[in-house]
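Consider the single chain below, provided in structure tokens and representing the form predicted alone.
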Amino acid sequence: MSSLIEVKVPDVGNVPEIDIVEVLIQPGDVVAVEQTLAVMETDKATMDLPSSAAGIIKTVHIKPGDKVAEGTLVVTLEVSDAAPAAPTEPAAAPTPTPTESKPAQPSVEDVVKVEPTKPISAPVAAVAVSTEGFKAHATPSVRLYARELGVDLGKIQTGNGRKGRILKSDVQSFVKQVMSSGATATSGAGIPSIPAVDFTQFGDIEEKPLSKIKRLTGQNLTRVWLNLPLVTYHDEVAIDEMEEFRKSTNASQGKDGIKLTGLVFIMKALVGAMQKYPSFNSSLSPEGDKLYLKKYFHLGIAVDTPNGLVVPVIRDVDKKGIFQLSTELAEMSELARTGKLKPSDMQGGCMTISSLGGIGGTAFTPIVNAPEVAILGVTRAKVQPVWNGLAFEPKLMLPLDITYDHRVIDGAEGARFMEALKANLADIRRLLL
């Protein structure tokens, strides 16, 4: 005997709408439990949609380009009554790894490359229309879309949807109208767009569309760049003692033991500095009149993937030892490589670490991952001659770059924070105090 069951989109975290970018099955196909039925994409990651049961595909209810949410019907399956369906499990996440295609455990030398993004044109401007007392009719997904573009829905008096409901197309039309009219942006920055160029006149070209993750990352980074007064402070610290301790500890663990990476020491040192300077573990209210000081310490580890930048979050770093952190980083790397990270794995960060150590360099300017107020950049450590007052001696110097929101953190506090971070890295015994 057989019966029909429905496979629906499972819980994928706090994501109101997901794009279907690829459907991998068709009616008549035989599928197994956990076999990928389709590929979905959010603004943060590409995600596999697994089957919750084994059977024969009778009907496919989705197609590429569709937008779905939790509970949307995906396929109808014919299954054997002898093999009941497995419970629906959360969808898997970013196909390309947030922790790049690297060893399972990140280190100081891990590559985290932020792709350069094309700036969007001027922020959406407000038009001179009185909207006092007007409440826009729009779905939550349209409201989220409008917020991403900086559009005040109150400026759109009537939409083209049923009963005047505002649609995404109405938001897009409003943006085009404002941009073509040359109105002043709400933030006060009237930035002209970059003119289009026909590059074929100079030679052969290849056109390659950006992934959704890269497009939205570009928009988010541009929004931060336009709205936050960013300051980057560069410094370096000798980490000879830290490296000696790390290597000796790894040697004592044996070949099958947990291997410590430089990154876990940076995480612990960073949290120690954040505890001393709480402003770095805060977020500024949208109105800019108050700070939200966080009592938890979750760190994002920015990584590069073929689809764009992703930031998985390691939680409660202050409460975990370096071995546990190394294990979690290795597990996160494995989840990323196999496409099983969930959106919730990339939410709730207090501060982000971005490393270019695997490539090289001496300094760079990381962009704050708002609503965080600071980000730490790390490049490759190298041995340099350092004057000790009597002679030059070789020291393993690690370059550090801290970018912060100058509305929250002033220059003196930024410098003191870096000194605290350096002190923790130079003598890891400070972390025990």
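Residue numbers count along the first chain shown, from 1. Computed from a predicted structure; not experimentally measured. We call the rigid core the largest set of C-alpha positions that still match within 1.5 Å between the two forms. First, how it differs from the form predicted together with ligand CAO.
- Once both forms are fitted on their rigid core, the CA atom of R407 lies less than 2 Å apart between the two forms.
- Core-superposed comparison between the two forms: CA of H61 displaced by 2 Å or more.
- After superposing the rigid core, the Cα of Q26 is displaced by 2 Å or more between the two forms.
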The other form holds:
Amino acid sequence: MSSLIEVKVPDVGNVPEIDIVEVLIQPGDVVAVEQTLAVMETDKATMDLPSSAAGIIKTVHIKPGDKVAEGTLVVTLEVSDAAPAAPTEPAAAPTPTPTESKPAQPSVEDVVKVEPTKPISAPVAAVAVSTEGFKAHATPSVRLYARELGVDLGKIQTGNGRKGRILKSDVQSFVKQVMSSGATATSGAGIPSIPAVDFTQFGDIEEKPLSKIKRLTGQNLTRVWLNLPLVTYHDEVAIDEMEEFRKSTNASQGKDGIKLTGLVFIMKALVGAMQKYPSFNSSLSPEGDKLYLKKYFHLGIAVDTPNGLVVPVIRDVDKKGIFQLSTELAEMSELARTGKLKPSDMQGGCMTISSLGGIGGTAFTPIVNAPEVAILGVTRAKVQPVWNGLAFEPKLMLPLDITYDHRVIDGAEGARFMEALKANLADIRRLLL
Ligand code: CAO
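Got the form predicted alone; could you also share the form predicted together with ligand CAO?
Once more the chain from above appears, this time first in line as the rest of the complex follows.
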């Protein structure tokens, strides 16, 4: 037996109106008690909106951009009557830190977004992060905000929050101060910034805000571009055998069978090369003094969506066959294109593939999705004349581009890795070895 209950915005103090910035659930999702349903934001703080009970989401009554207040209906939840009685009251409100001696309770300013990779638990209190030897106290959401702006929290040191905790407003003031202190001529590591231009002087224009995905991707790509010494190595491989196998398998599958594209073979071949060259399946420590070598093989796949580029992660590629990979790839791309990927679907990748093969191209220089150390770019295969020692032979050549972090991978290793990848693709029987 089950019944329906309403989950409402809890007591959030004397805040009359709060913005919903992110909704993390959808109808059909199973949620646990205290699981974050949405993220709310005031001009002072970001806070989680926790579920007051465990159950299945029947209806979501809020959307990003909504303004809510205490008591606003958030979701209708189907709860099992067998489960411990579910409170119909709103979830416990975040309360201020009571005393110095007791463990800190999260306050409105301190309640932060639960990171999706961590087990779901009560709202997380602010944590200290070491910045060049200095312990900056800030919530994960403020640290994320600072990272997005490239602000070193160690330079702010003390914020206006409780016990000197750094708030979002402190980060904003810091940025304003830097901007007005004559540092506007440069950005990042003293790099001159692009001057603002009034384009209306040349003709009509239309202003279009970038999607959130594009803005976040842009920040991340700029960070990687500025921090990593990147090298891109280009090559090509004849994939006639692979293509013949792919086509005949697709034909034997019939119209309703799973359709294989070359990408799943590339995924298997790439993992084979990563097994042979483990430094491609690693991450460099932030201090740059050690490598974390991964024993799992999860691949990020760049997917083009109407809102921008997203990178869902297909897990344990080494353990899966091409049909399963094809099914998962289709599912993930669909979720990506309809904006339904969960944050956890985009985490834990070891290396990324960016395939533009369905569109065209002969070569490009993809940017590494740090903290990964390499990315594989793929463009369109085409038949080309290849000299076999006696005559030119028509061969289906697939162009491949590998960009790698030169701090981790040297040129010779990059070339050897590419050779291993090509060998796997040229003779896919190798993938069985
Ligand atoms: N050479 C020739 N043909 C190719 C090919 C290649 N390298 N790769 C794909 N194709 C063909 C496929 O076989 C398919 O052919 P049919 O329509 O005849 O069946 C067609 O192109 C379309 O393929 P697809 O793109 O739908 O499927 P995929 O498995 O190759 O790729 C996905 C899936 C999700 C990676 C892709 O759709 C996508 O979004 N690519 C863009 C990624 C991107 O934006 N990268 C840039 C990031 S910037 O660093």
